[in-house]
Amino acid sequence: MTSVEALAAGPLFGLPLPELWFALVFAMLGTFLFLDGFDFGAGAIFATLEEGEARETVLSAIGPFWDGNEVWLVVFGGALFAAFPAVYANLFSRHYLLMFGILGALILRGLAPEMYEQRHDERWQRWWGRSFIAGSVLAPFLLGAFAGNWLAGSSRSFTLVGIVVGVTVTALTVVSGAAFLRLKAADALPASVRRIGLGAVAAYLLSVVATLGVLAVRLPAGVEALLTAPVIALVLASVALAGGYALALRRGANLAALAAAAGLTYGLVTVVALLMYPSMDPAAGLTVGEAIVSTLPLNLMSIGAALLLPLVATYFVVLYSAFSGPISAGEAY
């Protein structure tokens, strides 16, 4: 038997690969909501400050990151588009109008601040700072969007579940960017930043209440798909970290505040996953074994995965480590 042959002839080693690829997609996702979700909070947060330097400030902050960040969302593309086409194609085509706009914000959010640091004209920055702020809470709003009627197997793109998802998602980046913020520029920032991440848990916490309100009337198995023992396990387990946010936000405690929210990120993510498992397009009844690509090519990708994932962390380590620690005072973006 050839090589080709014996890629061919079932899953690498025997593992069920269709599973862990579906596992992989959904903690890119997660990963991207984490990461790029303290950036789009810190872009909300940017509003309720005054222009000039607390502003600059928190460009300051997320200067080093934002771009590379954004690298999560095209690796989550890429792997959802590789291992599973046919819900590539269902989805974008089904919610190109959220795609576009998502696509859109991104863009602006990363143009606003590279333009508000050309002119140092009032009415030139309060312009792309309105932008900066526009981007930063129409992305992980829309994104929500999306999760939320892929997960409800919506062919609309405006819905309620998808309204209720984005604003919970939308809170939750406000949640990692206020612990982002005070634990990089913990003093060159007002307190007000502390009572805004408090302010976020709570409104995230309701949020979460309203969501599983309406996936419980949404979600074909009902009341009965959210009284499973990992979902129960998942919720309480939020209220906790919520609360342990909060009690690590007014002690200082900031790096913990951080990982409370990451571990909030992964747990929404987590929760959408297995309510959608074992379909992978709810909208068009596919499985995850029948959405999945043939064996030779998914032993293929496997393979180029193991090895990839393992440089693109390490990127991620070496550009956290080079800009670790709070940012300077009068330090530029």
The other form holds:
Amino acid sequence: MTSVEALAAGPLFGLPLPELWFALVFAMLGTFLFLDGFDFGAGAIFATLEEGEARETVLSAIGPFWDGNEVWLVVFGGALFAAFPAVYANLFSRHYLLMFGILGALILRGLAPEMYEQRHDERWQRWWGRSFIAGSVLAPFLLGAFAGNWLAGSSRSFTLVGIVVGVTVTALTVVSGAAFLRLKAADALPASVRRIGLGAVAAYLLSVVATLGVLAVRLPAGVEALLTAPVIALVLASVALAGGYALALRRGANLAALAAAAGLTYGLVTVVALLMYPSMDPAAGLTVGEAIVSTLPLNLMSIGAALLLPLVATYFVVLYSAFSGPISAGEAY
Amino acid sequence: MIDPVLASRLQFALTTIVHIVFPVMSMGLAPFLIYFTWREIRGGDAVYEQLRRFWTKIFAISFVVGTVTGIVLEFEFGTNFAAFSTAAGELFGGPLAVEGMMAFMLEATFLGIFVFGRERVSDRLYMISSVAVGLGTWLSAVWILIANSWMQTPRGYEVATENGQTVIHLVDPIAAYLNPRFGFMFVHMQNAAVESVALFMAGVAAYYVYRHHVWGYPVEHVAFWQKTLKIALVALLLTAPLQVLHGDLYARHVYETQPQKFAAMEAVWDTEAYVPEYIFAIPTDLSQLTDPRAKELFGFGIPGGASWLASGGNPNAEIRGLNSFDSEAPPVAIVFWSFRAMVGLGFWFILLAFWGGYRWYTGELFEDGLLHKSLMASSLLGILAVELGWVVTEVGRQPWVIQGVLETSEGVSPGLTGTEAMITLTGFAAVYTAILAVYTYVIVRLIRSGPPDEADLDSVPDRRPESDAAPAGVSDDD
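Next up, the form predicted together with its partner chain. The previous block was the form predicted on its own.
In what comes next, the whole complex appears, and the chain from above leads the way.
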């Protein structure tokens, strides 16, 4: 048997690869939502700051990181495409205009910080500042709306589920953003950042409650889908993490606050993943088992991911340790 | 109401044509930046730090704009070409996913260090970062071209019908992904990127050199611009001849594997032998504009040239005409003229390279005003040639999205309406025009303000106590 035949014969080591890729795709989405989430949150907090030095500080804080953070969205998209092409195609084409809204927001958000620093005159910076804020708030809201529609099996661009999930995700990015900015620049930014973080975590908990209420009514599987042990456990854990976050932020344990925000993000994504399994695309009636690619490409991709993802993790460790600690005064973008 | 198929094709064409500018800039700049960083770290001449800092800014902006426009392309496969994505996801999605994990991640994370970290990390890690960024840009092209070359010359697959849908299965990954076309595309694309950036650098530098040496204006950082011109010329001398030689082999491969595209490139309708290579052709009236060689008023061609090109030396070789294919012909005029313009530019770049090299040899590189003006006028022509090359490749393979397997019209999302497609097409036309305008504006501003002053370069302490650095202000005129 040639190696190709062996790879086509069955899943590597008999692993449940479709389920693993389902988990991996959501893990990538969660990583994007946490890492780029604090960039988005920083963009929202940027809106509350006076033009001038404080805004420069926010841009310097996220400057070295956000390119790498955003790549997780590309990796999520690529992995979904590669492992579940039918879901990718159905989902994206069904939410056609919403997808382009997300792209537009990401374009605004991506161009703005780079452009903002190109000229030091007020008008130019005011406009790119606005574009940065608009992109940073719209992107997580629309991504949340997309996830909500996906979950609810809807084909429309805006649904009640989508809107509440959108608000939840946006609040969550502000939670992460406040912790990140406190960590990187507590001295250079006003104390209002901490209050914003505390307000955002309260708003997050409220919107989670609202989301659960709406989901109980609108989910195809109904309220039973929510009343499972893992979902209940995750919701309770989130409440505890939110409390921990507030406490940590008050005490100035900013790294702990950021870790709590990470926990909240992965918790939210895990709940969504649990609600979606095994019917991965309810509107198209596709389950994980039906949507997965055939064995040979699945095995090849699994080998690729097993080799590459540890490398990627290394890059991030190198990057974040090169820029660890608070940014120093006057560190330029 | 516009047809969703046409709108999707136009939208994909528009977004690709704009997007490709930025990867060309970053792929082409990458080897220069690695070289500048290496010379800067080795120490000795402050001009390399100026070069590294100046061109890094342009790289960083190109990367950001490339990222935002690139995400659009990835998503468009799902939004506009869902039927293609469902059918071919198994072969096409894998390379895209690996591109993200292997290449894009490498580039984006180390770019953070490369742009912001000069003062924070050791010389060694800084050097590694510049190589990692460059490697990332090139690996990105590897995986994108693996995916694209498979669509041009598909191999290693099997077509099946499942639940009434066409699904293409991967059966031989080596055949599919190490497709011979990939090699041609990769060499042609990477060399084109370096050549385009060399032309861009040469044009920008020629402007300052011309102002200073020919017009006699005082110009700041003359040594910097002189150095830039010389480095760009070296790169042009290396890449321009290779591009045309290699392009010839590539065209032959197209003749062998995509005869319909080759026939469109030469506008050959009826199968014939001893086909001339038309340099240009003028149709009898405007209604014939879409087909340059039907009822031509005047055509000028090299006898047997196209046959010679196709076969690699036999002027009597037969070229299969467009009429002999079952599928509809690609838009012939676009392919025919794009091919000619690209090849013509390729020869012009060789001429420029030799001209510049000769003037350098005779010691008159900074005095030849006509050379400077030609370089200035050609600074964007490399990028234009890349665009034309992609038009030949992508328009030439129509009506196929996967050559011989799936037509483009069969790949479009089934539920897509003309209204939706029109909304996004219009939106993109506006947004992408704005992006190009802002990008151009920012790049022009950076070029106008020039490199950082040498006095500002003391940011990083010289870590080599036994440095043989030349005194400031003395240029290294090798």
